[in-house]
Amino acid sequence: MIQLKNVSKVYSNGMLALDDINIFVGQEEFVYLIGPSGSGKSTLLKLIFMADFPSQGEIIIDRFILSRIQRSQIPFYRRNIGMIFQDYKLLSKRTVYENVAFALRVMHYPTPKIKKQVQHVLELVGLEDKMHSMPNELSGGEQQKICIARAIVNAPPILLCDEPTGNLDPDTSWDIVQLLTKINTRKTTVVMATHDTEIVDGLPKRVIAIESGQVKRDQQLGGYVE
């Protein structure tokens, strides 16, 4: 599903963000990426999403070999990946419905299907009653749930989460992670970057620890993954 082979990333200022990373994530897994700020977690997610490109190594996502994808084809590749950000990135002048429907409109879904899909995912995240609200009328937790709905509205097989609970209180953070777990049970592979040890300990999943751009630990519930 997700495979990184000897992947390194060096930025133009000489900073080594990832150093010879080797990771395999299987279909329908839920994986935490943990590590301190600047360890390379966000860089790794950006490479998978093709928001950035590795300096060396190979990334294979399902049937896609990323080094062989033309830049013009990246938007089509990204239809297979949902992305959730810490800072929401909602369209401030559009309603909840319009925010969630936006990606489907870009993909030229017919209007009846857009309505059906948006209604479905808003029900899934428990915010169908907020359909006509504006983002600034929602709490932080509600905004993040709308981001989740937007990310999964076209049922992508992979969901990437970059510190999705970073700006939320503990109770709301727990709600978000339980929602992500529910999405995972619907056959979606989830990779979540986080520094919240309470969540990692409270809802155990596979943990990949990254420090200074290297994998320091890869531990499954039952023990280490070689």
Ligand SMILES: Nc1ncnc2c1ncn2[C@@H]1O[C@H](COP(=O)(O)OP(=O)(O)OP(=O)(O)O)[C@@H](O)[C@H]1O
Given for the second form:
Amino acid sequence: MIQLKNVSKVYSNGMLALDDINIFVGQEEFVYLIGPSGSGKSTLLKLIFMADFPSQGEIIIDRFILSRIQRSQIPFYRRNIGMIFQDYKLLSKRTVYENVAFALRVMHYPTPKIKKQVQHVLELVGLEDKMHSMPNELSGGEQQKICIARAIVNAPPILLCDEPTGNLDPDTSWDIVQLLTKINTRKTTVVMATHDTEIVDGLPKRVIAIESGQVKRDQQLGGYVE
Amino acid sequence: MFRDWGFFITETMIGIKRSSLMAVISIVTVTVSLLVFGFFLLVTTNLTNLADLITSKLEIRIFLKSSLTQQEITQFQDRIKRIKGIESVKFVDKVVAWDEFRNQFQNLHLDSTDQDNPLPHSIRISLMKDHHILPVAKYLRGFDYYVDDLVYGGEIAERMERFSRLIHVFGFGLVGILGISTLLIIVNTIRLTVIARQDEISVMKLVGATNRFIQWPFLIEGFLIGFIGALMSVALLSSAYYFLGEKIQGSVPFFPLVFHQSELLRIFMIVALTGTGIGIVGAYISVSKTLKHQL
Ligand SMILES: Nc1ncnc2c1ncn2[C@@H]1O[C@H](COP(=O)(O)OP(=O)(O)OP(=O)(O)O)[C@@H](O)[C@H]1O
Ligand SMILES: [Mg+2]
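Switch over from the form predicted on its own to the form predicted together with the ligand, please.
Everything in the complex follows now, all chains and molecules, and the chain you saw is the first one.
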């Protein structure tokens, strides 16, 4: 469950990126977050991920009230949230396996369990035979899938995606979105910030459109344009 | 926590490999600084030892007033024995003293003269090792009912004491400066590894790693740098000390060089622990500084 109450974000340079946002996303929903460049989509995801703090308002994620989480506790909170980036943020000097295993290492999983779970999640994204490749030996779509695998390897209840198909061709983009819907049916809430008209119109889900930091539209099974 | 160690150690090795030149430079720096540190410890220990030896050979001689009765003298002796740090108190009868004196200076032909015994009764006091003669002497002089005169190696004792204090102050000052500069070098080395692995650190943060988890490989690296530097300097120091020590004893046999296993072991332990400690502290400073500002 994701809840934003009167959330505003003013950056230190005075830029008002989010302006009194109110959003409620229930468990296991799939939401497209759309809006023109600079409208505040990434900012919103960042606040949920606690990569930054709101200037005003309250964010509640499942049982967490974010304003009450101390800095030192942020890592533990983050383990409940998978985050996928447009630029993948993979470790270039590590194998695919190591990249995914990293997330579990950080959570002190024992090695046999890490092996089992990484294997499982790589099968889910269809890259089990690339386990020992290096990221730069893979295509963009494959790298994005590894990023997804890493984000969901510990089965977090929430998955945030910041333009996961931004750099990919249409076919590969569809592949990724199919994967995200599959993850969604496995009881994971998915919020996906995107510019991709084709996908939003081709696979209708709830659409939240923001513009200049404000919610302009919130529509079940909405299209990219009203 | 325990199961993470394999991972931490692999991570440390990766980090060292990526900035190996800097690691080598730091190890050498630590070694050199610790060499100077250890050298000073050895010098101060030897000088203190020498000073102690000289002071412990010193004794206080009290010449008693002739008016005292035998009973009073015994009382006074008991009194002295109760002072802290007194090793022995010995009464020297004036007759015995006179005999000794005449024996010692037979060339003066004192036997032939009908000279009366000019010496008073006296008490000879020696102190336990590590106890300073000065305060005791001053204290005893206060008993002017008993004490006619009191002599001790005051001048020498005072000089020795001042000298070893000077050595200490100078040594500690130098050691402090060296310690701080070594620390700074390690902080910078580790910072370079931290910067080299900045991307990895931010990814670790993204997947929910705590600062402590991220710190471990860097702390291990600092530990290794300090530890290896410490081992090298101790190896060099001890072999040089034994080598030079034997040479010195060969030419100046009575020079009281410290060769006690336990004393030397203590010094080398201090050197090793200091190096290792500086390594860990340096790593901690640089990595926590970097992590503090990252979300
Ligand atoms: N760290 C920052 N400091 C200052 N201003 C920022 C910062 N990050 C973003 N902004 C500004 O906040 C506004 C919203 O940015 P944000 O990245 O959330 O937009 P977005 O909707 O994700 O855009 P895009 O679709 O291009 O990714 C923009 O005007 C941007 O310039
Ligand atoms: Mg964005």
